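In structure tokens, one chain follows: the form predicted on its own.
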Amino acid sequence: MEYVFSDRVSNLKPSAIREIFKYAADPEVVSLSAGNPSPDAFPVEAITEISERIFRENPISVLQYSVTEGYTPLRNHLKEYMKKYHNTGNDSDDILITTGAQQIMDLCTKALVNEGEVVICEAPSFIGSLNTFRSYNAKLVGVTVEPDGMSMTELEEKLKANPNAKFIYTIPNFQNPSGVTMSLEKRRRMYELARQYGVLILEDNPYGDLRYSGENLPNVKSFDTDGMVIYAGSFSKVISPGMRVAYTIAPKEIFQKLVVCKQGNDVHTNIWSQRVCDEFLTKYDFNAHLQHLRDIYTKKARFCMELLDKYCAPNITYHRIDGGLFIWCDLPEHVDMPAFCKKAVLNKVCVVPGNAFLTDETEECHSFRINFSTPTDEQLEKGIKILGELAKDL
């Protein structure tokens, strides 16, 4: 049988990160490639207590079908929480609970983008979202990420050159993969440009609660008085990625289309997971839990940067971070980055090649991404020491 695939998927390639996970399964390999939370970060006791209570008192409520929009108490509590702590969302918005933030990218692209229309992305950007946009045959247009976020000069040039752009995709806080945080000035400018050119913004913020230093900055969505911004939030990095609970705050007209698209996708998000997230948000000290996570990751991030300074300078340079789970590392221009990453794997260390995060993966790239949240301190030191030795040899 000869299989003929749709145009949408015929040119798609497997995620580079998921492919690297195959090597990382080797217990001898130090994986600096994943974006998993630290094993110490999971509120296992609270999740157990909540689940036992639900299944003891009202099990059918989480075993039966539920509504597409999401568990109503969770939606209401998230509206209150996001307004109170982040000034995000207003009366013209509604909130949809999704199966992970990846589904938000899929639903937005399905609802808003026709084949060949443009999605403007940061370069580099999150590979999962890029592959989602590609799966709908969107044309990806990259905008350089500078030390304080996406270049606004370049963004305006790309908006002028692409009048069929449907939305700007941005990760403004501790961007994956670069670790960069967009400045307040650029956040405001991005919103102004979106209004000027009539383009939506899809603001992806999975790491915003994981700030280790510096001041909190307002979400782009907090400026939204014109229905220009779709906000994506997630419990994956702050409760559990395996539970697959995320949420989008979107203008009501867009929200309604996202609901219809979700009905054709998975009907509704896992209701048990939604109930657990709701009770953890409302009946436990959620802000204390976030501070616990910051304490864990502050220590790990600082340790990782100390190791990079100790073992890798000056052959590997990196961008210091104020939060999130990733550090973007740069090799000298004469070094073949893909060859370096392959050699690292052969030496039992996994990192993610930087070109995997580009809108055009064939572009020359001398960078790679590492993650510090998952490995133990011993593994982190072992892995970074090997990277330093390889870079020195090259």
Given for the second form:
2 protein chains.
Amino acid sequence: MEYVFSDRVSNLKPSAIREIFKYAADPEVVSLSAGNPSPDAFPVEAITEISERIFRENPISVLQYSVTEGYTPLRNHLKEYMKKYHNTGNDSDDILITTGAQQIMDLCTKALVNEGEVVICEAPSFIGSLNTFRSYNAKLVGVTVEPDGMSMTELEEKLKANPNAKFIYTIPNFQNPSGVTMSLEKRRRMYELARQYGVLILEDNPYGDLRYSGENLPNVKSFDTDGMVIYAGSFSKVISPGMRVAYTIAPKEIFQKLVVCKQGNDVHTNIWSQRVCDEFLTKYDFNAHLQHLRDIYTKKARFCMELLDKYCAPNITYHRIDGGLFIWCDLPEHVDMPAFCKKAVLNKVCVVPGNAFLTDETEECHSFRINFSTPTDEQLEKGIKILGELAKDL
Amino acid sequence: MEYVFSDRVSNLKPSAIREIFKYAADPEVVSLSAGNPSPDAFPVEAITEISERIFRENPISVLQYSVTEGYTPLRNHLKEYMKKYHNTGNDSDDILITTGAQQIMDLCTKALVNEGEVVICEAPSFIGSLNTFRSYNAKLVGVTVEPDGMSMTELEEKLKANPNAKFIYTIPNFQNPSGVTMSLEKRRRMYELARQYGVLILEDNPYGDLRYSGENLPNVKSFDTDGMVIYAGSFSKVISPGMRVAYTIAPKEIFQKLVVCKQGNDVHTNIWSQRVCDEFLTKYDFNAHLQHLRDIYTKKARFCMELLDKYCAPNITYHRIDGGLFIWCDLPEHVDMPAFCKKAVLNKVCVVPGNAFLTDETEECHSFRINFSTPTDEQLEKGIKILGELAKDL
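Having seen the form predicted on its own, can you show the form predicted in complex with a further copy of the same chain?
First the chain shown before, then all remaining chains and molecules of the complex.
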């Protein structure tokens, strides 16, 4: 049988990143290529306690079918929490629980973007989201990420040039992969441009709670008096990614379409994990837990930057971060970055080549991404030391 | 803001069934419209035990990110189990764990069907799958379900008339909603036709283990020497639907595309529930559990048919079933079925109007679907008695 796949999937090329990840599975290799939470960041005791209690008190409630919109108490608690602490969401919005934030990208593209229509993305941006947009044959148009967020001049040019753009995809806080945080001024300007050109914003905020220095900036969604912003929040980085629980706060009319799409996608999100997140949010001190995570990661992020200063300067430069899990490193312009990454793998350190995060993977790129949340301190030091040595030979 | 949705979603009409379900939420209403497992069908004790053990022994393993393909031991155990007990799957196939079987429908349509291409379905068929196909703008072509499965004459006509058909969607065992089981002869013939016309088969088998009378028939996938069949299995009806764990056994080349699509869809399925299913399958007597379920449902199915004989004959006729969770009831041809269903709801019994399951919901239809697994025996008797009384007035 010769299989004929859909045009969407035929166009999906296996990512360059995949080849790299194969090596990362080798236990001798130091993987700086993942994005997993640190093992000591999981609230294991609380989750164990909650789970045992649920099974003791009402097991059927987590085993039976549930509703597509999500567990109602969790939706209500999140609405309250996001309003109170982040001024995010209002009476024109509703909240949908999803199977990870990845599903939000899928549902939004499905509901909003016809094949060939444009999604405007930061360049570079999170490869998982880019691939989801691609899987619906959306046309990706990149806008350069500057140290204070995407270029607003370029954004306006791209909006003008692409009247069929459906949404602007942005990760305003500690962006993956660049680590960049969008300034308040740019957040406001982006919102204005979106309004002016009638293009929605998809605001993806998985790392917002993980700020290690500087002041919190308001979510773009907090300006949303016009129903322009779909907000994506997630428990993957702050409770557990294995549970696959995220949520989107969206204008009601969009929410309704997302619900219909989710019904056809997976009916509803695993209900045990929704219950666990709900109880953790309401019966435990969630904000204290977030502070605990910030303590862990602040230490790790600083340690990682010190190692880069110590072992890699001046050959590898990097962008200092205020939060998140990733650091974006630059090689000198004359260096063949993919060759450097391959050499690193052969020397048992795995990083992600920067072009993997571009809307066009074949574009020239001199950067690579490293992650500091997954490796131990020993692994971090070993890996970065090797990178530094390799960089000396350039 | 005036929202413009994608063509896919604009064409998705809110289902007629939704209006009905609103009434079913009323606790005074007897709902014969659901498809939930019976509360006493859940292996609560085993799941509690497994879950507690996992959290005691290796909590991080169910909280951290996992792989898209699914938990490797579960995939291996399922491969073995399905080969041993159902001769299903061979060396050319691979197995993917999904977030419920609904996701298999989604991934297969995404990977295989361009907008406007044809999916051939049984008429009537499972509304959840039909809506997923519709959500990709697939064109649904229905083939009449006869008492021994879909009409093979009609199937061949439709295959001839639709050279761009991408797959035949079938539920061969105790079909939802008709309750019909496809004969062995028709299974073989369908496979031959698929081969002849180069069209894949998507075999959906959520109820296969729930046979109450007669002999098991081989899965269509068990004939699959040519890589023509994608098999969809699920734990929703035999362990727990709230966990959202299902699996597809598909030719390797298709499997690979489904993995790429799933990566962009939800990264991976909740890993706690995959672990629970794996341990239940391997450390408990899964086949004894299935026998226990058959015991529960055989009793309930017989009781339901007795009630239909007692209260509804001869005004409402029905098709006797050998398994599954649904019974398909027919009203006399002169009766306005939707009006009857509305009247039933006003009298506090909720059933699903048969046209909801058609490829074209506006087609005339004189049938409705009832479910006997969710209501208690008392509710069943109360509900069916009311239906019988209403039918007398026709």
